[in-house]
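Quick heads-up: it's one chain on its own, the form predicted alone, in structure tokens.
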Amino acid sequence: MSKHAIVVGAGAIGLATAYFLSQEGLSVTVLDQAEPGKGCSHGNMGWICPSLSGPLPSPGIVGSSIKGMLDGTSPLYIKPSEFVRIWPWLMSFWRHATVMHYAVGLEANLWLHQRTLELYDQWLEHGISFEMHHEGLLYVFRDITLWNDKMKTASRVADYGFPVPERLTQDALLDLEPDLSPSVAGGILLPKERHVRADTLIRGLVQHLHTAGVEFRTGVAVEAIDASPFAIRSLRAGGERLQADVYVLAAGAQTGGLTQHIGLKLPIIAGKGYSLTFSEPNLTFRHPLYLGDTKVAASPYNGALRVGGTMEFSGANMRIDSQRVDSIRKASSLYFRTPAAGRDVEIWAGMRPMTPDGLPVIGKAPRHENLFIASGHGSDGISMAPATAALLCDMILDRPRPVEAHAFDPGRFS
């Protein structure tokens, strides 16, 4: 009889994990308290972007994050009332904001990203249908100093088999994207990066998994975890006791709360991001844009334009702060020839799962041999989903673990 796996979480990471496990012949059940993809996987930018592999804690971020507590329009904002509650997390975050930790984290994330494009291509070959674009990623800058600094970092992707980024002058940039403002100073093109429309990816995965026989239980929250000192015995969800051979927690920002049931403290907190999706937009772009001075992003889709950004630490909630939304509108308008508009606009907020060292949590739980965790990907969930799931599947099947995977070990916080 094949092994049975329960995957908690029906976002991109959970669904990708269910895909690889079902491909290996396991019977899989996916649990989620909402419909698939209704969490952080719905309204994000959908970037498949190895070049943005740098962890969030980085040199210089201590000052900007402290400043962000006082400025509700800052790209990185900490709500003052949350400061005391997340103080231990912040202290760890700031301790990781060094040149050495940033370099180590960048190397680890770039390593994980190496198979990303190949695995996305495999999904298309296997009949999973979703909207994906191959035009690359375009950094845009108004400040020449920031442009030069980012060129140095972006060039690191060449060490992992990606083309050397192309530096673009102002004229070349405006020729490439005429709807940018003449106030831009220059850009950087990474030609192999891609982006997907996340909701179409989720729909495609769900449809494929249904066909493959994966069971879905939605509207069901995990209420308790029954565990021995060395293994998980069962989950209680929706008033029912569910048993499996393998359990995977891929519940995004809620993962840390679930592991508390078994005494495992994972410092994963919610970092809220916002996006505005304009249907039938007034602006046309070929490339996804990273507006480097303001850390706002834009993704063009078939018949739509999505603009988003910010990292807000305000607790685990879905409240939309109009000031944060207005700051995204204002920041993007500095780069566009006219403010973005459309037939209508969807305003969205989602909770990114954030770790204090800026690296995802991937692997077997420290004490429970049949419990595996895949969370903490921050803004890179879509980008890292297939590579994370493939790596986790190898771990579940007890295949040799690459030494580089140690950087993501859940036990590193114990």
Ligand SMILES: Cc1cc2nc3c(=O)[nH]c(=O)nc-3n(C[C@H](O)[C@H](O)[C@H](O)COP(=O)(O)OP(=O)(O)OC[C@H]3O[C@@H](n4cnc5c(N)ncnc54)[C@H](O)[C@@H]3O)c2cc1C
Given for the second form:
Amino acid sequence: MSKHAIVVGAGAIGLATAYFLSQEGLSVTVLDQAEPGKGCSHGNMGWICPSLSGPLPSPGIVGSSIKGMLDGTSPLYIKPSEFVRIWPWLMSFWRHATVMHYAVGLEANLWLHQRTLELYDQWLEHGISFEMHHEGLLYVFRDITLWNDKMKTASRVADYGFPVPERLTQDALLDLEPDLSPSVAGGILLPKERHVRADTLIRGLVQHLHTAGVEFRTGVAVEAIDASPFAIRSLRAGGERLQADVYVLAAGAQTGGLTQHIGLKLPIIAGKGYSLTFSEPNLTFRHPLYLGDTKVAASPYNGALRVGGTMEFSGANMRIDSQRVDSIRKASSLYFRTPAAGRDVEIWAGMRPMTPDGLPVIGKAPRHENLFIASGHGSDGISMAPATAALLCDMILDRPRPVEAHAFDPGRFS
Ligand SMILES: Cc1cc2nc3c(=O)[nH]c(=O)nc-3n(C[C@H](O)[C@H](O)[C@H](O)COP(=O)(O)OP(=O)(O)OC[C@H]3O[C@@H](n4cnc5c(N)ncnc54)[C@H](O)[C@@H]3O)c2cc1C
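Coords for the form predicted together with this ligand, given the form predicted alone:
Expanding to the full complex; the earlier chain stays at the top.
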């Protein structure tokens, strides 16, 4: 009889894991407290961006964040009442913001990302249907100094085998994207990046998994975990006790709350971001845009335009703060010929699962031999989903673990 796996979390990470496990012949149940993809994997920007693999804690980020918060321009917001609760996480984040950690983290994330494009292509070949675009990614700057600085750091990706980013003058930029405002100073094109519409990806994966015989149990929250010192015995969810041979926790920003049940410390907190999706938009862009001075992003889709950003630490909730949404609108309108508008607008908030070292958590739990974790992907969960899931699946099947995967070890915070 085939092994049975329960995957908790039907976001991009959980669904991708269910995909690889069912491909390998395991019987898989996906469990979610809501409908699939209603967590962070819904309204994000959908960038598939291996060349943006640098971890978030980076040299200089602490100073620039504090300065931005003081003058009110920062995309980072920490709710005053949250400071005390997340203080240990912030201290750990700041400790990781060094040249050395950044270089090690970049190597690790690049290693994980190396199969990303190939795996996304395989998903399409295997009949998973979703919206994917191949135009690359365009950085846009209004401040020429920032543009020059970014060009220096962006060029480093060439050391890792990615094409050298192309520098675009203001004229070239406006030729490429006429709906940008003439106030933009210049741009940088990363030609190999892609973007997907994440909600179509989730739909495509769910449809495929249904056909492959994966069981879905939605509207069922895991409330407790029963464990011996060395293994998980069952999950308690919706008044039932659910048993399997293997358990995977892919519950996004809520994963750390679940592992507390078994004494495993995973400092994953919610970093809230917002997006606005305009249907039948008044602006047409070919490329996804990173609006570099304000750190707001824009992704064009078939018949829609999405703008989004911000990093808000206000606890694990999906509450929408209209001031934060307005700041995204204002920031993007500085770069556009006219403010973005459309027939309808969907306003969305999602909780990024943030680790203090900026690296995801992928692998076997340190003490419980049948428990595996896949979470903490921060702003890269869509990009890293297939590679994470392929790696985790190999670990679940007890295949040799590549030495590079140590960087993602769930035991590293204990
Ligand atoms: C504004 C914004 C823009 C972004 N842009 C990008 C981008 O361009 N590229 C990119 O790669 N990433 C991007 N991200 C990040 C990306 O969205 C996340 O990294 C990714 O969605 C995380 O996926 P996940 O499966 O880990 O979590 P989720 O999608 O949140 O899924 C977790 C699931 O677990 C379920 N769950 C939680 N607790 C329980 C429980 N107790 N019992 C049962 N179920 C439970 C939830 O209901 C949820 O469905 C962006 C995020 C934001 C906010």
